[in-house]
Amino acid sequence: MSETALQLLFASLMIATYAAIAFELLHKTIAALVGALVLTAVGIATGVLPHYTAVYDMLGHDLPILAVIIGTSILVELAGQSGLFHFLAIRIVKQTGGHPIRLFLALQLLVFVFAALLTIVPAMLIVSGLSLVICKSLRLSPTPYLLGIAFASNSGTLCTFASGLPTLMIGTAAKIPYAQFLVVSLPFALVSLVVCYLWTRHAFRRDLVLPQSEQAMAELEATVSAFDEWALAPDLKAFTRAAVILSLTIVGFAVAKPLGVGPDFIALVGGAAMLLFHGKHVEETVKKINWTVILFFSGLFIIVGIVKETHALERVAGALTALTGDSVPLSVAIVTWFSGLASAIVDNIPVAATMIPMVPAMDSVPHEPLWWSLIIGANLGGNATPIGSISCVIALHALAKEAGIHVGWGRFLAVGGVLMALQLFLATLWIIGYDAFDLLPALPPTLPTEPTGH
């Protein structure tokens, strides 16, 4: 068989799977890890594998994405435990004082920090879980709330190293150190924050007002002062204790590089500490990883894996390079929003991992800014529709489980479709502008051959 018809039976293998993750004809850890069997199977077949075991060592390459995901399940797991998030959410939301606009502000911000920290999905757990008892409390719609949120937090996820899971696939791979987010990613995800709010304020402005009368104002502000932030947190110690471990984990990963670690090692290191200090049931805590997400990544990394070995990433890439030539401001453009859109149709996961090997390959521009332009393109262009990104998928779920709402694909494409272009537009231009100044920082050399993720 020909390099090129090997090529277009393993892509079309690829692209087999990924829209059985995106129309959602099969659980998408399923789609992955059958997809990753087929492929394998037909890998050993072809001659494109010498033998099954190869795909263990493209999984050893990216065994440091697989342990930031259970160091950091376990820290947020037990710190949930705790009370810590509740305490935290319900301090900010008094300060509201029931204010719909103000409440509406706080809540965007609170899951900004808890995605920027604690990863995207805990942060929309914790949030939409929430914001869904004071919207009932206060006798609010929910839906403004929970799509408000849900988008605020993939502008959370830009803003560190280990923030979301494409953007630490992403890191991983193109080795940026975690101090250079808050030099080039932090500062668009505010910015994009920014756009986030304003344009979600105005597109839900008729749901967000104020009671009409000063007794149901004042009635408002009682029912929120109520609130007990305290009643999830019975063990001061154990509270104490969380939040030291927590604050300690969040500057290892600052600190990490400078250490001679890696993200993987403090996120471990946070996980066993908190097991050590704080886990009573560590069987429970452990149920309580996501298998499911890791299992769903072994098989997303062993597909690209072996389509990678036929180098029919290689070849989309080159197709890319002779369409934008050597002009960044093209390049950028192009992966910014071939990202994005791909983002907003299939999973960003899936998108980031395929887009991942095809960076270093467009060799005829810089690298520094196709990868800041992959990582802002995957995490944003998930606003666009309702299955774009996990914080949609839980807020939406959480909507139809909790309060009975459903919300169709033409709402939501009427607020999230045009966020995703508004913030990609800026994203465009963020990026073009940072390159020109020359203010990307420069980041190691990787080579097309080099392994994903190591």
Given for the second form:
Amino acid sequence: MSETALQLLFASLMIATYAAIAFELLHKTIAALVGALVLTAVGIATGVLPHYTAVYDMLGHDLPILAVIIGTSILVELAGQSGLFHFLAIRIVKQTGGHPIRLFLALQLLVFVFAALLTIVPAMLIVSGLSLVICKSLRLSPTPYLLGIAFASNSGTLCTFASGLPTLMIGTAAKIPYAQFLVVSLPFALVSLVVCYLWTRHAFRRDLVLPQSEQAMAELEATVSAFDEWALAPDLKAFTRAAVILSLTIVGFAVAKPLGVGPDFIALVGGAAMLLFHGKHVEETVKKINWTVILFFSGLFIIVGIVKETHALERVAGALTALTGDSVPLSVAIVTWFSGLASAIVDNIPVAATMIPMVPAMDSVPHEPLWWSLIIGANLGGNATPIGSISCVIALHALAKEAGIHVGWGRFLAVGGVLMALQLFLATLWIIGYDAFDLLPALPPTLPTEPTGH
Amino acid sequence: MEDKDRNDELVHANVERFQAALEAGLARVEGTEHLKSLVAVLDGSDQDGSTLALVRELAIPRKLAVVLTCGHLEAGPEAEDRIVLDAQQSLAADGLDATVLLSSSAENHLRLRAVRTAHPDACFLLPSPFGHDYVDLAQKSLGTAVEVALAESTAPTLVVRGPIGAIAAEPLSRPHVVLRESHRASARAVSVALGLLEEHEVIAGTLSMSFVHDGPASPLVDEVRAIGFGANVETLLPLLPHGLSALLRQVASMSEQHGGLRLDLRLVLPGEEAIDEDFERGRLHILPRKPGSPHVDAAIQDFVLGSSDPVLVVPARA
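Alongside the form predicted alone that was just displayed, please also present the structure of the form predicted in complex with the partner chain.
Complete assembly follows, chain above in first position.
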């Protein structure tokens, strides 16, 4: 079989798997595992893979990502059981005095910080629960608050190496040190949060109504002040231990490189410390690690790894290079917008996994701006559609199940689609500007992995 | 699909957790609450003796106003009035000057409703089952009048039970609060219990509290349950749902402030709330009634039907 035919065959199988995920024909984990098995079998039959054990080499490269997921899952689960995050959430909300606009801002800030520290799913689960209860208590419409936090959480995933799964994947592949996130993507995360707040406040201006009288405002304040944050932290010792271990782990991430270890090591040490000092129910905690995501990742890494063996992704990268030439602005714009738009339609994890091998192959421009473009595009693209990001899916489901409110595609696109366009436009300018002023720190070279057999 | 279902469940769990925090904030124990006045409803059965004994014990030291009335009897209005006037005379012998309300409406629950409208803050003392001497019925039903009174009252209601014609010794000095979840009525139940133990602004005595564990089973839960009364605060706190732990922490802090207040705590499973004791060592059981429900909770019904001690049902404040 010719190389082109092989590339078309394997790319078609990969796209078929992604379609099954995007259209929910199969659970995404099952789709990824079945896709991996089919591609492995076809790979062996066509000689792309010398032996099925070649997939273990592919998985081996990505073990650090799985280790970070396992370690942080344990950390977040046990810290969550201690009531630490719920406690902090109520403390912050009480500061707003029940003022609808301040509350709108506080919830977005809260989910942004939680997404940066805990990753997007735990952050959304906690803050959407809080938002629903507060809105019900204060008789506010929950739609602006839930959608606002869904959008703001996507900005939070840009903050650090471990804030979002696409960020973690891209950061690991590009070998981006933790500290560089604080210099490049954290400032942009803050900018995108400001854009998110201003735009959503404008878009929901009719829903965010201020109380008509001082008495009504006093009632809102009294309701919010009735929250007892200590009721959510029943065991003060466990609460303190969780706070200390989590803080040390965050510091550990920041100093991992000088210590000569990776974030995977720090995450596992943090998880183990939490189990050692705080884990009363080890079996229950370990069960709560998101094994479906780990299996999904494993399948995906195998699929992308096999397609990479056929050089199909290099070929697409080559086509892109031919289009952009040595223009950094054009390359940045294409990677940012392509990854953003693709993430609005498909889960952003497959998008990131597929584009990771393409960036090193675009060798007519420096790779640094492209990696950051990919990180921002993949994380913020999901704001555009109701299915684009897990945070939007959680928010829309919570609205439907807990408040009986259904938000249609049209209404969502009018807010989320515009927001994504604004954020990606700014991101493109941001990265081009950083590159133009030579502000992007250099990264270690990332050569495409040597083929295993083809 | 499964991920979405899982996330939906976790969002809901967080909603309940934050709701508990809100309820816990509303359920703050704010000092003691004292009964304001009493309305004793007699029914001509032997349980009237128990009712009047409790009236004496509650009203004399606290100088509470007492109103006596009678439920509808087949024997007619004259017999009803005779019962009330006899009771008034009996209380007068102990120096208690009670007001009487003579018969009016035929339906018991309508009659009680009219009395409650006139005395909205009074604690009603009702025999259960109301208007019957039948022991079999006493094990099956609270009686319509009692159920309506419990469901509608915004003041505590004392359901008089037990061996007919007698009452266990000093139940009022031995309050036992049963708590299964945190809400405004839970905090009020604790305040009322503390009020019963307060004399001249000093809270003294033993407050027994049973916490009903609705969470998952674990060896630690079994271990604490096996202790029975006598579990310590630190052991119990991690096992309680959010809200109840905050309530316990408040009561423990009051116990530290008031040297004479002793806490006797235990953890029980649903259905284990009753206390198996000698008749002479009876207690006053205090049960909070969850706000917002038009009916009396099944847990309260079951407890009252299974108890031979008086039960004080405390609703949320209006």
